[in-house]
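This document starts with one chain, in the form predicted on its own, laid out as structure tokens.
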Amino acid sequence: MAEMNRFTRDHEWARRDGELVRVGISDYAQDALGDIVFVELPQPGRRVAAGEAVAEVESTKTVSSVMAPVAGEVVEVNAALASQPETINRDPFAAGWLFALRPVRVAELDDLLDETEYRKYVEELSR
């Protein structure tokens, strides 16, 4: 079974990949944001807190901070949206995740909302 997105307040999304955790942010935020310009990626042995600002995404109408959904340390970047950022847009789960993580405890992926819990936040949100 695949793992499931899990997602923080900040909408950025998180996935178990093996012993790795990867992390991009969700549609809502894309949407929110517009068309994607430009990234800034984490440099890979940087070490992160849950909640601290790791990568910035630029978009015609802002610029945004994604956050680490869990403590860790970054392992890998999506080094393909250097040159294609709209990746993001036509894809924030699957081509255009920004960065993977080894996290210090997995078991703070479940601290996370779940699908249906971050569906019902957007949609208050959205009111």
Given for the second form:
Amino acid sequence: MAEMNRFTRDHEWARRDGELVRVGISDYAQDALGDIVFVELPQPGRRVAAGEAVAEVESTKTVSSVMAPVAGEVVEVNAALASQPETINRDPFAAGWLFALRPVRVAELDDLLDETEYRKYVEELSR
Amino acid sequence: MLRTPLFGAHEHLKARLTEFAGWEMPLSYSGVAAEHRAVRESSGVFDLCHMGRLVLEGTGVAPVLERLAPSRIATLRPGRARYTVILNGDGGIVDDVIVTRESDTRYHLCVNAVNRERVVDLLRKTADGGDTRVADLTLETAQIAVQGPDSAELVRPLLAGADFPAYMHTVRGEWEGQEIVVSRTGYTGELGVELFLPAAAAPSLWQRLVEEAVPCGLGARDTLRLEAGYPLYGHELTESVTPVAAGIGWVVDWSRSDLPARARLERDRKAPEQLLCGFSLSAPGVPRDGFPVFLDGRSVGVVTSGNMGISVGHGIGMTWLPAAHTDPGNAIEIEIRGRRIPAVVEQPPFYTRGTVRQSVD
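Could you give the coordinates for the form predicted in complex with its partner chain, as opposed to the form predicted on its own above?
Below is the whole assembly, all chains and molecules, this chain first.
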């Protein structure tokens, strides 16, 4: 069964991937940012707290911080984004992932919004 | 907020909107990068109705303009356009404008939206008592730019048989039986024109143009002009700097005996303290307006305009530097989120393959 995406109110998605938690930004976030032209990714090995700014996503219009949805250690980053940051616009939930964490407590994911709750949250924002 | 005659078209195209100088304007439609590339590679169309359009009539117009601008205006031939600046008494830039001579005694002035009222006011004060009438036609006229290597073909049916204008020239064209002005001017670094026409005729012309050209918003307008090395009023150009220091000293006609603010302009020519410079980041990153700039480890100012250069592929920007340190290749640093990123001074344009001056048969 495919793992479900979880969401933060800052528009990151987080998804279990074996022992890791893969993280990216939502479709709503990439659309709001516009054309993404540069991504600054964390160093693997860095330990981060939930809510800590881990990456920066820059569009032609603005820059936005990407927060760690759960506490953990950065173990992988999506190096392909260095040369093709626009992948995030094209495919935010798959090829446009940003980094993967080894979570301190994977159960922290359950504290995040599920797909339905996030959709409702975004609808309220857009209203 | 003011809306242009094309606002309905922007809503129909589901543009992202933004406030600019009191106007509700399209920021982007399909995305800044796609619009930017369309202008570099094919053609794009821009709603520029927010720009100020003034008509000056009378025998006193050229002398009035020459009291305010450091260029020679009286020698401008009918049908020619000239980029120049309006100066304050101290040689600072009140606005950068395009003057077009329409006839012996009639001139058109395209001014920045943010400065329109100030410029109208200054023109009327300077004209006081002489034969110069200043009319602000901004709200009853429209301005649409068609820019990009394919723009000549797109515009040709509007020329009513006239040749496509040479760089900084204008010709009369026609749209739906009404006369329009086709001006070979722009702000993208590419071949293109700006079309001036009555407001009521604008929506149908826009509709016609977007059938072939990509609609572009202010986002792409800004990334295109930055790559082309054009300064922007309020960012690079302000009342406290002269055109000489701001890299557009070529607008000054030094042979004029009645050159306004000559002392200040001469000072900036002979011994400038600071000069406006372009820079390219040597490492990945995006410099943005207001980011601190360092030279030899000390803070020397801020980025006046910065972004990712979409066609050049790296971060670019402009800043003021002490005059002794402005040689191309000089190392500086831009502070981005607390980290100093290396950059080098570069003489704009950053994008050097622009078609702006290309001749058209």
